[in-house]
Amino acid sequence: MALAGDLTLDLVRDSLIRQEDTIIFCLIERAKHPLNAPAYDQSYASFPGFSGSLLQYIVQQSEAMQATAGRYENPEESPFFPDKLPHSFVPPFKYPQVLHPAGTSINKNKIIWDMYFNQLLPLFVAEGDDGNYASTATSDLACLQALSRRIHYGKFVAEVKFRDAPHEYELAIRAKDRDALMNLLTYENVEQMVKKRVEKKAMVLGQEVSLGNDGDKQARFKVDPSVVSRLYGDWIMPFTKLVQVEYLLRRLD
């Protein structure tokens, strides 16, 4: 992230496009797998001391273990066990001060927890079992740190807007009014553009490729780029949004 005086539009929409690869490689590499329903059973396995399904094993595991690295001192991260989270370990950085302080703390994983398991993962793997749970549930915790991470941006959009065009905001924040604040942050032209881009995207980096001769074969992807058009228009658009409004209601805090 840049100096918080060269925080620009600019900079914080090439790294939301840098993003959109990497969740669309996210959702290639837990396509491999079928959706592997034992992973997400609790009574599937035991862990001494720990109560839940191997899938959650595996997050509450890794985000302790990343932790410990310091990678939640980092803005642009968030956890999705907070509260099991022990101190790092490492020397902090000086990261710049970016956010406004009373924005910080604003974590929107449960619901991006419960649209990526309960109306997502369906859309994108196929029905089965491989027995491969821990690379699925390893893939799964990928693929949720990507999406958690692009969506909680949504603090620096909403910083560089605010910054941009302090009058326009202020009035709505005072008033705490959120329908004026979604309708402030809202571009329909610019999500349409997106949601095109990432469907092309997908096409390019999704294509099965062969060296025969397939003459006129109907092109073939590993994930549809339908579905990660339609992620980012029903899931991950509107929760950056969300995300945005309640920045901003804590703006002027």
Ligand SMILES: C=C(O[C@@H]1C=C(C(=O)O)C=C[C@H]1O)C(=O)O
The other form holds:
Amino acid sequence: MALAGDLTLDLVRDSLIRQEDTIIFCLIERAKHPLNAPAYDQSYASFPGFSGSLLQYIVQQSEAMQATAGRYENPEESPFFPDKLPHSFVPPFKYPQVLHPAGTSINKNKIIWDMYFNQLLPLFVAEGDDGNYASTATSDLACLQALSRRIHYGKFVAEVKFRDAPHEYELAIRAKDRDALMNLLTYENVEQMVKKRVEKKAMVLGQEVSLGNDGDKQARFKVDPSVVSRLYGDWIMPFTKLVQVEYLLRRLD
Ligand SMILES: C=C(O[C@@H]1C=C(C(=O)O)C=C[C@H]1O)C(=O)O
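Switch from the form predicted alone to the form predicted together with the named molecule and print that structure.
Below is the entire complex, every chain and molecule, led by the chain shown above.
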């Protein structure tokens, strides 16, 4: 969603809520396949002129192709391999200038990548190997992009919170007081609601749907709803808040 100048916290929250659906659908798609370890093994395949795993190959090549089609011109998008990107060939679109320009330099994709592969993936995919490595890596890319977009959306969250209470934020920014900024931007009640809502969405969006009588069937979900709640509580929201603090620290530059 492109945000106009009349950015409000409600609009920003609406976008975050819609992005929950995207993230859960992406996880459901990835969970179709087992772990498929060779996709992440550097020694499994060699691509001409490229060193890395099949997954890295798919991510870097896809990002490069999407960059030529203008994906990273949008301030809501952050690439995983920013050093390797070609220029866009499409006519520039006038995205509303909402963020302070220093926001562009914030990119937390390294910690998102590590969290996704080292912590999250083993929690929601089965062990095993079905050989579908290209499709698996494509699903991983979709998950990574959805998580990255959501977490970097913290820049917009921070901007709107700053505009709503500039004096309070300015004091903490000038004192470079990260703890004070964290306290100002944290809403515990919102976070509890988010965790409950994503757990419920994982149940609704990931349920088995059949035409028979479902009443006596044990509920089975394509992705464990408690994992989705944990993903938000342990990683997505803390990382989004980290983006918010880092953005605010640069907001008066
Ligand atoms: C995004 C917000 O800011 C903070 C971060 C949250 C998140 O990442 O979902 C939720 C609540 C706040 O603690 C918000 O207030 O909506």
